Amino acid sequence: MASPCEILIEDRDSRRASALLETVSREAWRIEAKFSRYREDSVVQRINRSGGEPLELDPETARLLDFAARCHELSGGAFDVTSGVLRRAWRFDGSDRVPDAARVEELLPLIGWHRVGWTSPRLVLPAGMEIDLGGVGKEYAVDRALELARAGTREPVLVNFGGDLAVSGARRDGRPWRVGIESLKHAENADRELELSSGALATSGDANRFLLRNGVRYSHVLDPRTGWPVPDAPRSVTVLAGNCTEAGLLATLALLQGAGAEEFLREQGVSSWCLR
């Protein structure tokens, strides 16, 4: 998942904690192997190489695509798992290499969930198009890991995959977990420390993936309808929600609102933090 992953367990029984860690680790690697766009043997690669031929998908993959379809509808097309083809033009490596507008434009016909034939569990992905579940995969993995942890112990657990995290409840002494939100370099906001006794946190932002050209910062958050970075988006959005999948979705949708991110989050009635 291209990030450090950890599980914190407050348990005096080291053997039980080690067994739980092994269970969670296997699940994280399973999800990585199944849904990574970088693995040749993943389900995602099988879909992307289908060349327009119908595929019957397994129940887990079908549920994720159902979720992606709902997100596309709720966002008015701003959230689109077919937008990964834009990485053929954009390389967010901190350089100043902004792609030519014509190159971006020629990719737009390959983007759009409405072009996909989807009647669960049957998928028809037009030739040349791709899906990318990176926008939901890590958060889904956090929720699955916590589900397994809860089944394996009654002791307090925190799952943290690259800063997206969820907890099973308060710590053994009744105190909440203390979680830090790191400030961004040159941002006006200072570091924040939150207390978390239930639910999950997820963060979306461009701290590590961006381009910088002539003083203009280009965020990796792309609008699939235009192929270009969302203007005036926050540098980072963190959302607290009941589970990590929901928190991650709301954080991403907020970034896609650009200048309206804070208003969008207020309308959702969730606790959130935006850094600009």
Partner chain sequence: MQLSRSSSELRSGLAAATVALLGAAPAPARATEATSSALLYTEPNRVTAFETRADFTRQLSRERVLRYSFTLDALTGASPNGALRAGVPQTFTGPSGTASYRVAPGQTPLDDSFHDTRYAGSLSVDLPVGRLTTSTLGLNLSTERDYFSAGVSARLARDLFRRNTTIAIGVSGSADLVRPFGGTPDPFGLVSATVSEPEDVTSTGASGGFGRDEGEGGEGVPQGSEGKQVADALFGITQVLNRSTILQLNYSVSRATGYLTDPYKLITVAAAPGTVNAGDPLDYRYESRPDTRFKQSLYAESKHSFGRDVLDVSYRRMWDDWGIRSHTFEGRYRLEVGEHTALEPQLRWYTQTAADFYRHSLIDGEPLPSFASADTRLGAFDAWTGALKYSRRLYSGHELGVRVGYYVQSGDSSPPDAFGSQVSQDLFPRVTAVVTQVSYSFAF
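Just so we're on the same page, rigid core means the largest C-alpha set that superposes within 1.5 Å between forms. Residue numbers count along the first chain shown, from 1. Note that this is a predicted model, so its numbers are computed, not measured. First, how it differs from the form predicted together with its partner chain.
Arg26: CA moves less than 2 Å between these two forms after rigid-core fitting.
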Second form
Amino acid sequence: MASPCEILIEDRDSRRASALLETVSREAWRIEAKFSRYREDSVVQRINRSGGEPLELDPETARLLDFAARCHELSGGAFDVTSGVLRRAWRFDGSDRVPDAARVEELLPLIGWHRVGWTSPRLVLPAGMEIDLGGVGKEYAVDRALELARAGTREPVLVNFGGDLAVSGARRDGRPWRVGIESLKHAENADRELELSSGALATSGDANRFLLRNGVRYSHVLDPRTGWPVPDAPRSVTVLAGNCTEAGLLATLALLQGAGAEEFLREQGVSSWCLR
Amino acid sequence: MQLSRSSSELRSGLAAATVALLGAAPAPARATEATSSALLYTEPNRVTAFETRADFTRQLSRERVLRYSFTLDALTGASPNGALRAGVPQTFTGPSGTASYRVAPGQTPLDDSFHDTRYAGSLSVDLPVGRLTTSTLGLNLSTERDYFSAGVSARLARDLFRRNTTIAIGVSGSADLVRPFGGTPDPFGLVSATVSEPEDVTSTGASGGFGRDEGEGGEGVPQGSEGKQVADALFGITQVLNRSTILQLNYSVSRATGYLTDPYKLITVAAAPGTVNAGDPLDYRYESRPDTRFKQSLYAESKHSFGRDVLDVSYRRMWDDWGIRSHTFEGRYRLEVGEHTALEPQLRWYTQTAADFYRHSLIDGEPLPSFASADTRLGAFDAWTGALKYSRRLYSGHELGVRVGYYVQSGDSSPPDAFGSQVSQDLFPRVTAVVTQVSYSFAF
Amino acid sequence: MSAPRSRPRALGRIALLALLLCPAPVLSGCATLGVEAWDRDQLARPEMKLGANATEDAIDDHIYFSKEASSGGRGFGGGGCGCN
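What does the same protein look like in the form predicted together with its partner chain, given that the last one was the form predicted on its own?
Then the entire complex follows, led off by the chain already shown.
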């Protein structure tokens, strides 16, 4: 989670608030340490280095993989935690270095959750494949942190991990939290601030990651089934839902719809904002 | 690229997967919210009621809500017995049959023998029926020495149009038992009372309670019992009009059958016009009301927020087959002053027409009507209520509220059909009351 | 810019226009009934809920039931006591 994290607790008792803050931050760091693909000692690294050998996973990781498997199924393969391998071919640095088709083609056999042997809690990840839980890890951490905060206090709490956030309820005076949406800062015709008295907000996408070649803009949203960017994907999608995990997933699935993102979100009946 | 599943399947599948990941759906942090309230209702020189109430709301899960309440209600002081003011002293026997009380000329006849305590409880639960429909089931019990009531209710509410509209249908029924002190009086039964001559100041009340069905119980013990059944149905629609306005419309019907008479209310039998003491009370009879009543009402309420402040207005039209029609207008404005404090002025105006059988007195020598009541609550009158509420949000979501209100009810003091000595009397004395309420809300 | 925003914005202008034309705030809803989920900030406040103060309503209903010939309307008919 290479992004600023904050937890707002509306409490006059600063000692109680800081004790709670510590509990919640510890949980956030624990989740980051466990699921980061950049950390040598993480579960994800252990999985990615298993070299095709079966692994027994702990219940929490198993629940996350169950969730990933279900999302893969529900999205018809559009959401896939094994798609990170495509990073070997694609670097969205604003340049014009679009990889050649052959390079993308040779990566495709390493992508696809259907190739993975998963019978909870036993995982067999074929050699050369990788998983990346970055797509759900941060939102999961927000929900976990809020749950912990709720267990520790009755005061209103807002958990914000790099723009993915959730609130425990309205503020003490009954008014909603006012939340600024960074990703919509430069969007015209969109409120940059919204009021939130329940639920969670998650954003998928990154407005600054793309490639540009011969006037064609290649978005960083890659379709795991083709290995190529989804055409006409919004730069980012922000979704308001009951919890952060659900909001994040809906935002990601919307991005994968490309030009149909807005319509997809409308069909889901959620409040959302697309930046194009 | 298209998803392989329909959107609703995707959304519900995703929700289920999320719940599996995060454990049960996150329950609200505040499991039970409680409001306790104490109320003092005082009519100067008359009745005083002290009511304490506790309401609890427990969130069982996101959609299941349990509500329960307890009420204790103590009544002391004197109530009008229905007889008219007169130019002569009047003596009445209390409902217990032995105690008697005297009323001076020009004073409202009040019976101060009513001291009763009411205990009441209610329970209701909201249960989801599908994603957009909620059912509410309720139970009410109330008991006092001379009255018992048990009721059940059921309500279904469905959200429509992105939850901007809610339609509701509800039914309720109650079975009540009236056990009047001193037995159930016969309709139009003569009351054991004497009218004293002005010089006869030592006159006492007649003995015995003839006119009442004598039970075998002792003094002050309710005797005999009468039943009363009430069935209600309600149709409602709630509509979000815009970002800051919500409107509710209800139509309800209510049918009561059984003993609808007030067993303690009397009606004066006045000397006929043209006689020497025309208009003076000669005797008293118990009142008699029909044994069915069918009421209908339309109710509209709207809340509008002006920034932080909230305006709440409502109107009710009620009509029934007793000939009573009423209008009720009510307005409240919640004014936020400072960060944690609000002031709320409340104003209410009520007006009703009289029941067809309402009359201030019977005339001696005339045949008895089918029904008659001199209970001013069935007469024509207007009433105003003005109140001011102060509320303050305290630490940890606790909230304190204090409300002081004044109620005044006035009817026609000199009705055109008054005659003889009645003309110089106030035949509809004003009712005034001061209501003070303190409430405290918190969560645990 | 993005499609989901454009519709409510247009409705917002209609609502504003209606507010200016209609005599009472209640009637401003005639042009556009209802709001989207993200415009419920005002409606979500506890004091904007109908029946937000159930205890006070119950107390008032009890008082008026014992003093007047009308009851109910907001909810079921009240009563259940020998006070009327």
